[in-house]
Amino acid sequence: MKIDLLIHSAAQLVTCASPDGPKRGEAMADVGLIADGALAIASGQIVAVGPTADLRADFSAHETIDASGKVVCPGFVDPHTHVVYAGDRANEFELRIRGASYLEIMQAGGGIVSTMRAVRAATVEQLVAESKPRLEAMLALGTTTVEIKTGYGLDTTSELKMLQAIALLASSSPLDLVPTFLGAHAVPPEYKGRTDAYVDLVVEEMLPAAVEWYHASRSTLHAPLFCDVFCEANVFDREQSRRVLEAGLKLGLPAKIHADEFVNLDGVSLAVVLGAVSVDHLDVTPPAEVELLAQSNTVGVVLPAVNFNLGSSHFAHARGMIDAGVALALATDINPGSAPCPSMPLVMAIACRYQRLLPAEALNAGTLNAAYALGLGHKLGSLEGGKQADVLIVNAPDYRHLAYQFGGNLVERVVKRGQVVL
């Protein structure tokens, strides 16, 4: 059979395969390793995986890549980012070193509201110009699919401007970009002390406008649109968060939720009750809610670059979550304040050291399970026949080097939809 591309002779072909859904429990430690492995690709999709001798006998290819001495694995999926923004918050980085907390900075008018002011002042073209280099850096580090949230506009016009920027970036990037509407990311200054009124605006005006925009832009994005909310102290409480997510669900938007980053407000149970695709952060989630999450189809997403950046010694209990059976995923949370980090390999390295994940668990959490955190696990996140051919060639003989080494970049080539893009 004639194919487009054959990648062969990999020291390790790591499939992360799981045909029945996201990995949990002991399955997280299995990366589906094939020694001297090969991968056959045609029309942007994976045709076959297996030993090199077998695939070379079965296929002839227009193009071949010799991966001798190297690892071949799925492209990383980053399921929680705020990568579209304007300006930076380097001054807040220094304030935190001097002792100010994230919530103190936020209450003083910094944090999300600081970036809101920059985004409101920026044009769509400026947002695209500032965000594109960040996406290019993520691609170079092996990320092939990126979720991107709004939430730095906090009014209807500016939130739509962010969505427009995401669509423009999607039209010019090899990456798959998945938009999430996060109008309920913070309460803007003009609504200070009137959070319920702002929730009314999100539910009655912003969400319908976002859905109308999405239906007009689907030909550009080729991805679902999610609805998210920041369920946290001094932001949106559980009832306000429920209102936002239920309004999104009524408009056809699957739910995601920020929960338990600083204070437990029972956000995990809300996520499970509403059938959220993911619940993210989970730094202070109590054991009973971990068990509830483990029994659900909702993916738990942890964001260790945030804790690292904030200089915290407390991380989400990811080890306990895996042992309890949670479908666990990793993400960068790249944003200007709490996680200016484009690197999924660095996130994996932090998760292994501070959250006691095995390298195999970290890789599965950053590929297959991360894809399920976007509702795309049936399409990408692993090297299995019929899936999209998003593939990395890693300049190392063992996949564990992706988490073992840090501070550099082992990704040598990136294949997206069957085409070498880096």
Contents of the next structure:
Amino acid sequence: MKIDLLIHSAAQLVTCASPDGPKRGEAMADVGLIADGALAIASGQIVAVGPTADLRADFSAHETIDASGKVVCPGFVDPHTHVVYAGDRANEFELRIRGASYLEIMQAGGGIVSTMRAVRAATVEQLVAESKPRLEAMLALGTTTVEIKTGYGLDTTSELKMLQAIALLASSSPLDLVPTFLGAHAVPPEYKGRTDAYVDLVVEEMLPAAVEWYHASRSTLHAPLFCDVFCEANVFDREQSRRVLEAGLKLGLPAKIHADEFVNLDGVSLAVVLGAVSVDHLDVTPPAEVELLAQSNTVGVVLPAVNFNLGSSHFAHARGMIDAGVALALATDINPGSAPCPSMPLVMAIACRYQRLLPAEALNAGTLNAAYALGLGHKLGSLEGGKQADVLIVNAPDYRHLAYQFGGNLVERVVKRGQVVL
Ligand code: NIG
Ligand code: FE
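What I would like now is the form predicted together with ligand NIG, since the data block earlier showed the form predicted alone; can you produce it?
Complete assembly follows, chain above in first position.
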């Protein structure tokens, strides 16, 4: 059979294969390794995966890539980001070094609201221009699919402007971009002390406007639109979070939730009851709620670059979550405040050191399970026949180097939908 591209002779071809859903428990430690492996690609899709000798016999290719001495693995999926924003918050970085906490800075009018001011002042073109280099950096580090949240506009016009920026970026980038509406990211200053009234605005005006925009933009965005909320002390409580997510579900938007980043408000049980696709952060989730999550179809997403960036020695108990059977995923959470980090390999490196994940567990969490955290596990996240050909060629002889080394970039080539884009 004639194919477009054959990648062959990989020292390790790492499939992360799992035909029946996300990986859990002991399966997380298995990356589906094929020594001297090859990958056949046609029309942007994976046709076959196997030993080089077999694929060479079965296929003749228009183009070949010799991956001798290298690792071939799925592109990373980053399932939780706030990568579209304007300005920066380097000043807050310095304030934290001097002793202020993230929540103190937020309560003093900095934090998310400070980025809100910059986003409201920016044109959609400025938002695109500032965000594009960050997406390019992520691609160079091996990320091939990126979820992007709104939530720095916090009024209807500015939230729609953020969605427009995401659609414009999607139409000019090789990456798959997945939009999430996060109008309930913070209470804007004009609603200070009137959180319920702001939730009314989100539910009655912003969400319907976002959905209308989404239906009109279907041609540029080939991904679902999610609805998310920051369920946190002094932000949105459990009941307010429930209102937002239920309103989204009624409009057809699958739910995601920021829960247990600083204070436990039983956000995991809310996520499970609502059938959320993912529940994210989980830094202070008690064991009973980890158990509940493990019994559910909701993916748990941990974001250890946040703890690292905030100089915290406390990390989500991801080891315990895997052992309990949670479908665990990793994400950067790239944003100007809590995690100015574009790198999935760095996140994996932190997860291995501070959360005791094995390199294999970190890789499955950043590929296959991350795709499931976006409801896209059936077509992304692993090297299996029929899936989209999003593939990395890594300049190392062993996949463990992806987490073992850190601070550099081992990603040598990125193949997106069967095309070499880097
Ligand atoms: O996931 N926790 C809420 N949202 C982001 C932080 C965004 C910001 O600080 O600008 C997060 O950590
Ligand atoms: Fe976040």
